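Here we start with a single chain on its own, the form predicted alone, put down as C-alpha cells.
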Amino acid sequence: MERIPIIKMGPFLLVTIQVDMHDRLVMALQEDLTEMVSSNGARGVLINISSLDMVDSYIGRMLGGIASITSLMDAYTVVVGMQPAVAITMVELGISLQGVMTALNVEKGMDLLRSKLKLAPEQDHEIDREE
C-alpha cells in the first residue's frame, strides 16, 4: 500500500502531501502519524498540501481529525501551502479546520511551531518534554 513519507525534524514530523489523497492513503497517514508522534515523542506535526489542487470534506475531517488527535498527544499540528482555490473551496463546502492551525508556507509553519513551544529556531533539538 502506498504511504506518505514522514520526516523527522528535531522535534517536529514533517508530512509534504505531493499525491492526490483518497480516503485509504489519509487513513494511513492519520494511523503513521500517530504511531510517529508517539514512539518519537514529536512536539509538533506539520503537514504541508500545497501540491493538494482539491481538498473535499473527507480529507478536510481527516485533516481536523490529525489536529485533534496530535493535540490528545500533547502535540500541535499546522497545515501549510493551502492554494487560494483549495481555501475557496472549503468555505464554500463549508468544511472548517477548527482547532487546525494554518501558516502560508512552510518557514511560517515552522515558525508557528515554534512560537508555540518557546523555542528559538537553534533549539529545535533541545526540547524538554516537561514544560
Contents of the next structure:
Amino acid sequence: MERIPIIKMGPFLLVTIQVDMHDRLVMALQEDLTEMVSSNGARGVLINISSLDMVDSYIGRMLGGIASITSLMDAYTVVVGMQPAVAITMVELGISLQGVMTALNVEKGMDLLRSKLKLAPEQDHEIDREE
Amino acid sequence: MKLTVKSDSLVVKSPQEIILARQKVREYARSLGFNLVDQTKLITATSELARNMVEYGGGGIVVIEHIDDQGQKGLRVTFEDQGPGIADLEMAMLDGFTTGNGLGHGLPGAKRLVNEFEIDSKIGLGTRVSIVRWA
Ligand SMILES: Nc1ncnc2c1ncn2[C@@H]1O[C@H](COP(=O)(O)OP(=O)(O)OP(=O)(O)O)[C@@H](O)[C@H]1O
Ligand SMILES: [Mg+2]
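Moving on from the form predicted alone, please list the structure of the form predicted in complex with the partner chain.
Full assembly next; the chain just shown is listed first.
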C-alpha cells in the first residue's frame, strides 16, 4: 500500500505532503505517525505543505486530525510552508487550523518546536545522545 | 447577456476526479489572467463544491466556462448532480451546518470566494450550484 514517508530529523519527525491525499492514505499516515511518535519518543512533528496549491476544508480537517492525535501522544505539530495565496484563501473560506501551530518554513518550525519543548537551539544531537 | 466563449465539462465521481476538475479550473483561470490569489480562490471553491457533489450527491458533472458579459471576462463553474438534494437550503448555507462529519464551511465558504453564487436543489432530483468570478 502507498504510504507517505516520515523522515526523522533529530528529535522531530518531518512529513511532506505532496498532493491531495485520499482517506486511506491519511489514515495510514496518522497510524504511522502515532507509531513513530511512540517508538521514537519524538516530541514534535513538522508537516510541510509548501507544495499544496490550496487547502480546502477536507485537507484542513486532515491536518487538524494529525495535530490532535499527536497532541494525545504528548507531541506538538507544526504546519510549515503554507503559500501566502493559500493562507489568504483559507481565511475567507472560514477554516482555521485550530490547535495547529504554523511556521513559515521547516527551519522556523524547528525553532518553534525547540522553544515549545524548551530545548536549546541546535542541540538536537545532544538530545540524541542522551537517549 | 453572458456569452460562453469556451467550455469544458468533466464527470466527477471520485476524489481523483476532484483533482482533475481543480486542474482544469486552474488552467482556465490562468488563461483568463486571474492573479494567483484569485486562481487559488477559484480552485478552492471548486474543491469544496466538487467534494460535496461526490460526498452527498453521488457524483455529477462539472462545467467550466470562460464567459463574457459585454467585454467583461469571467469564469463560471457549474456543479450538477442527481443526488438526494438538500432539504433545507437556508440551513445548508449557514456556517457550521453539516449532516456529515464536516465543519459545514463548504457552501458558505465557497460563496465568499466568488462574485456570484447560485444554488438550486430539489429533493429527490439533485443539486446544482453555479459560481462566477469576474477577471
Ligand atoms: N450536492 C449536495 N447534495 C446533497 N446535499 C448536499 C450537497 N452539498 C451540500 N449538501 C448538504 O449541505 C450540508 C452543508 O454543506 P457544506 O459543504 O457547507 O458542509 P459539509 O460538507 O457538511 O462540511 P465541510 O464542507 O466543511 O467539510 C452538507 O452537510 C450536506 O448535508
Ligand atoms: Mg462540504
